[in-house]
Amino acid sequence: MSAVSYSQLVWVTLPEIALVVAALAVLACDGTVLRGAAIARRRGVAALLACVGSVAAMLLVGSGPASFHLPDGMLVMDGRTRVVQVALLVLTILTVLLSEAMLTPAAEGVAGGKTAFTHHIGEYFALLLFATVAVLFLVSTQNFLLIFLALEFLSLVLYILTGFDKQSQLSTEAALKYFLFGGISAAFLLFGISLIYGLSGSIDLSQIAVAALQPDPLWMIAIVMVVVGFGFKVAAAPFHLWAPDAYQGAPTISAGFVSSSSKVASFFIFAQVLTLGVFGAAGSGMWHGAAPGWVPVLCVVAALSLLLGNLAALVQTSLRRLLAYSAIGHAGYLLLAIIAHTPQSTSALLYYVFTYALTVLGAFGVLAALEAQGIDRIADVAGLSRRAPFLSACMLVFLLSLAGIPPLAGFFGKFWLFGTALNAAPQLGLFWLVMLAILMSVVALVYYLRVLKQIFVADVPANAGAIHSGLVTRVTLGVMAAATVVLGCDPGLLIRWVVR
């Protein structure tokens, strides 16, 4: 620390400081001058302050030093880290804007509908900003201690956001399950970190990489513990049991944040830990040339995620549970990029996870707009294209992108990821896993088309009227759908940032 002045440290952490200031401003404003005001007004002011804080943080990320490295990897800033941080801030802004659909009382008087799920507007937006602070720190460190602290800070905030709807027993149940599974995963991760520290004498990933070159049976135990801990965070099978209940019970926008920002940060740091910290203990997952290491462990986890996530999604009747099992399947695709562990596969992982986060958050945004009408099951969206044409068109784009249909962003993401995985191992050693991923992509198309068939082909229920959504929600979803199409037609717009 002696080589770094505190003024430099403050300058590098200004984005996080800006978000904390914005969160405190939201709390202060909502609890004082706006106390007792209408929910719509409180939501508008809180959303404005949150967006201003996030935009300020983005500007500060861009104006920071080109490279910064604290001793022991406590804080590491480079071009790729800044790109990930900007993407996370964009997702936060989109989440805040989409909250209009759930934090206004527009649903009052609608049969079977819901009103705003909470009156604690300031606390909700402040928690979103605090969660963003956690993910920014998480992606900017290569130190196991700070990784663990940032992960747990993020997890604690997500537990609260999951159980924020006090009117819903499902929300409370989801938060409790999320908390219990999260505590168990934290124990596994901490035990794995302690073993790695004991074997390497360091918690800096770059120093651990040197020690990991020396074979020791305890390394495999430590690595398995770390994989279990991170497997929970990314909702990979068989560590996925919290995800379906959390996605279904949490407020819709909270579920969207968990499935987007949290997944981007968790996959980025998971890849950092394995490809930077324990690269020497990778082993091999080739069909006829397997070797002990973390790669064959991840191959098993990826295969289970692909099979369980996509096959279980086929029988779901709830839209949110379908997206939860879909997320488990997508975790299998993303693990494939980590298994390849090449510079090209890391870039493919970032492109895939960015575009996935954009589309899945958009899908949850559509569900948030529909939830005011009491719509949650797949059968409830029958004839939706005649009741809400714009929302239906946006959902069409998002679901087809998740399915990997050209010319949308999801297609190029899968194409690039599968290609890098095939080229990573000699003699197409990962061909078996890539073929499984392609087969499961076909299965995924089936359950996405089930939803779209209900939306565009099924008859409109009797006495079903038009569905209206707020202007901010429509504009936000329209921009997200357009971005999904543009990034699919011209992937270079994003590739130039993720290839570093």
The other form holds:
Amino acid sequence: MSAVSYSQLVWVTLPEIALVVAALAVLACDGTVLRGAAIARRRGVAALLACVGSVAAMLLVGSGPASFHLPDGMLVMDGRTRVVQVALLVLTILTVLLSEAMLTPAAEGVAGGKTAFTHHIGEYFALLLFATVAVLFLVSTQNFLLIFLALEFLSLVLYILTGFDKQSQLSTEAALKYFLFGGISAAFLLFGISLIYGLSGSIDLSQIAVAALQPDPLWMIAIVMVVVGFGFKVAAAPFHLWAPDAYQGAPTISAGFVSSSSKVASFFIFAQVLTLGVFGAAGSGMWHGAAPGWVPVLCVVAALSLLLGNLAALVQTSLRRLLAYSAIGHAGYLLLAIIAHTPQSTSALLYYVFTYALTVLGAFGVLAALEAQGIDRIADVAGLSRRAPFLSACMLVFLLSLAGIPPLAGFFGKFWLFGTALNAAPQLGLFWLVMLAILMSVVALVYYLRVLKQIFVADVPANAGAIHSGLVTRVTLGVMAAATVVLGCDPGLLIRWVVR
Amino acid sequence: MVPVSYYLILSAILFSIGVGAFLIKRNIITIFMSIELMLNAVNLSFVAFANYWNQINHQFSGQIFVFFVMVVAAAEAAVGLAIIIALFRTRKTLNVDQVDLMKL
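Switching conditions: you have the form predicted alone, so give me the form predicted in complex with the partner chain.
Everything in the complex follows now, all chains and molecules, and the chain you saw is the first one.
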């Protein structure tokens, strides 16, 4: 083990440092200069500082050393990690911009209208930035100690963001469920890590990979435990129990962040752990004659996620719960790419998870803009296209992209992902799983179209007026919808970044 | 010299007690304690493995891991208790069976 100089460490973690400085600046500004100012003003300043910090971090990521590798895989940076980091920072900026809608008090006299969900503006934005620091560390390490620390850092911040509306019974209940399931899954992950450490004598993924070549029954227990831990983070069935409640109860923008940024980072590191760390213990998921390893375990998890997520979404009445179950279904598609574990499938995974995060954050953004009017259930959005044409058009793009309709980004993501899964090594036997995934994406179309039918076809309720949303929200949503269309029409724009 | 397998068996037993308590107990604080028990069971196995590997190749990252796990457990306690207090203020109960506004 060789020593690392502190100046080098500071040099390579400059993006994270910039974010922490921005978070502290947000807190300091909000607590001192703006104490007692109007919420709109505090929100504007905090959002501005958060955006400046994120952009600075993005520039630092871009201008940092091309590639470096600290001893024991503590921090590893290459071209692809950098792309993931930039994507995560973009998602943070979008989240910050979209939170405008959530923090604007509803106009007086709106039936069922809610006021801003919190007065703690500075803390909210600072926590968003801290969560971003956690995801940046999470994707740039190949060492189990740092993976565990970053994952817990991220989880703790997300628990707080979920329970941020502390006056609301739903929000605190969501936070409690998220916290308890998160705690037990962290314990499982840790037990898996301790077994892997015991078997290999190392917590560095590249050294574990050498030891994993000798199969041992204990490896299977360790791998199953690690899959439980990560399965919780990515909300895959049967570890999904927290997700619908957390998505429904959490402040909408927090739910958007949980479903986008945290998902991108968790999937990336999950793929890293399995393909770099325990690659040797892959096994086979063939229908007849499965061989032990992590592939059959993940096949079961993916199949369950596909079935449960998509079928349960059919019967939901709450829009956010529907998005939660569809997120479980999407976790199934994404696990397919991890199971295939070829270089192409990892690229497809990144393309899919980036576009998924963009569209699902957009959908939550639209819901956040509507929530000020007290809209949450599917029945409430009846005739929305006449009340809020622009928001409805954005929702149309996001939901059709989630369903995988050409020419939107979600279609190409699914197409590429299924293609690479079919082309994966034949001994993996993924044909049945790909067929199931295609079948389930047809089912998914049903519940997305059900929402769109309410928005565009159903009659407007008698006493409903037009819905106005803020300029920043509309511009952000418009840009996200345009990006969804452009990335679908010309996938090459993103492909050249995600292919190594 | 106690063999490493003894420690592992003890650790697995403690972990199972934690999982069992998590599933059976109805009081949120007790459930929370069972999570801590599981983390400490893992700590035991980390220390046992670290001792084992230290004799073979002088690697003891497991011991360092344990310190971080303790720190994380403390941070988790801070956040967890804050959430429990917020919940108690809105619901006046600490029984998980009554925290059921949202169902599948």
